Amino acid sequence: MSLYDNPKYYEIAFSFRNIPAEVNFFEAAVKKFSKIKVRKVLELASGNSPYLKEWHRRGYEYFGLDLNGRMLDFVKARAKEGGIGVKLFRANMNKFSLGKLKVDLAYVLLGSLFAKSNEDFFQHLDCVGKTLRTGGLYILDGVVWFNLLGDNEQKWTISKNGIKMKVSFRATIIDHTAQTFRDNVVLEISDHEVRKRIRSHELRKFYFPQEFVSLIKCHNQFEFLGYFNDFDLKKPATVKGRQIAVLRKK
């Protein structure tokens, strides 16, 4: 069984995070780094969209974009329910364009840039670029590495409504060259009297901080402004945690 095709128990999996807390975050980085105005977000990668409930409370227009139908229905379904209007897309990440609209401010969750390859980046930024307004930023949460080096597994254990699931990660490097890895994730869940069993190991590129810079730089659609951790502007990034990066669309 795919993990990303469980949306119920990828939710459970990842509902460590302190939304609230993150979108402050965001609020302040905007406040404090953005040329412009925000009213409009794009989540890319943005799998079951945990933080619309909290962007459509304060105020704000949330669009989404995801590769996985049954990740978007799942949003779709959980809108609905709310009375949130929502606006999802269905596309690669590395490949989409939507049209003329313009956003003022994008995000990427959990280190989920699916880009095998410096072009596949590029070409990210690009179609990024084209989305997101001048002046606007692009905050990537977990997308660069700063203990690669070192033993990267974790694991925790999480439950909601009645079911439980021991939760593993390991990135295990594919080719040292192309800097790839895979990302092994496993869901060892019990759902009340069923007991099962969920993995992805997707196929990505690593980076490393200062090539990151050197790649911003290169692409020149954007600005590096900074690395910042656990979702805290007054906290520099270390090798613990998770570490933000923060772009402005030039």
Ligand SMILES: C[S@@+](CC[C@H](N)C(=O)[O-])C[C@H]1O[C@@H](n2cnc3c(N)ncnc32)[C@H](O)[C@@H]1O
The other form holds:
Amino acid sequence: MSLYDNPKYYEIAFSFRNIPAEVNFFEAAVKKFSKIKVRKVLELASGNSPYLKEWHRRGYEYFGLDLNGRMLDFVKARAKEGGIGVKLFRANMNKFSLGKLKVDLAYVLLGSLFAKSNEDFFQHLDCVGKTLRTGGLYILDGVVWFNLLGDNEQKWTISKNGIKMKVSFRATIIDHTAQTFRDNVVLEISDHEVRKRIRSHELRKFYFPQEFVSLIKCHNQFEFLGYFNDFDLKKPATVKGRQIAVLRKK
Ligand SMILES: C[S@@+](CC[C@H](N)C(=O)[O-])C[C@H]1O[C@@H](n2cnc3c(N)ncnc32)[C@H](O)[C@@H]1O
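What does the same protein look like in the form predicted together with the ligand, given that the last one was the form predicted on its own?
First the chain shown before, then all remaining chains and molecules of the complex.
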């Protein structure tokens, strides 16, 4: 079974986040760096749209884009239940157009930039560039790898509503020259009486801190504003925790 076809279990596995604190960081980054007022926000690889409720509560309009129809249906059903207006797009993040829609802030979470090469990444930036208003921020959580030589395995256990799971993540290098890896995520689930094992192993490219800065310069549609740690503008990125890159559309 594939992880992204199972939004209910995916959401529990990645529910360790403090969403109000993360959205506070986004608002602080906007206050500090954005040249435009933010009303419309776009999440790329939006999956279960973890920030949807929080953006709605704070008066923003939320847009999500994802390849997986099951994830999008899950979010639509939840939004309907909560009486939240939501507009979702089923598309590839490296090849999309939202027509006339322009957003004021774009972001990607948990390293969900599914580019296999620099060409894919530039196409992705072209698409984001066409959708994001000039002066708006593009915030990327977990996309750039700071732990260059260490073991990258992560393991945790988590439970919700009587569903318990062991989660593990490990990036396995596929091609050293192309800098590609598979992100092996495994969920071992006890859902009351039922046991399940779900995994994902998407192919992606590693981006390293100085390489990423050079690529942004070379692409030339965004300014690189900095790397931060753990959703705190006062903390520069370190090898531990969650590292965030902040870009601004030129
Ligand atoms: C790790 S989940 C992130 C979900 C959510 N943003 C979050 O923070 O929990 C990655 C999501 O990326 C989607 N995805 C994978 N490849 C994609 C692509 N090329 N374009 C758009 N979405 C993609 C998957 O369907 C999945 O929902």
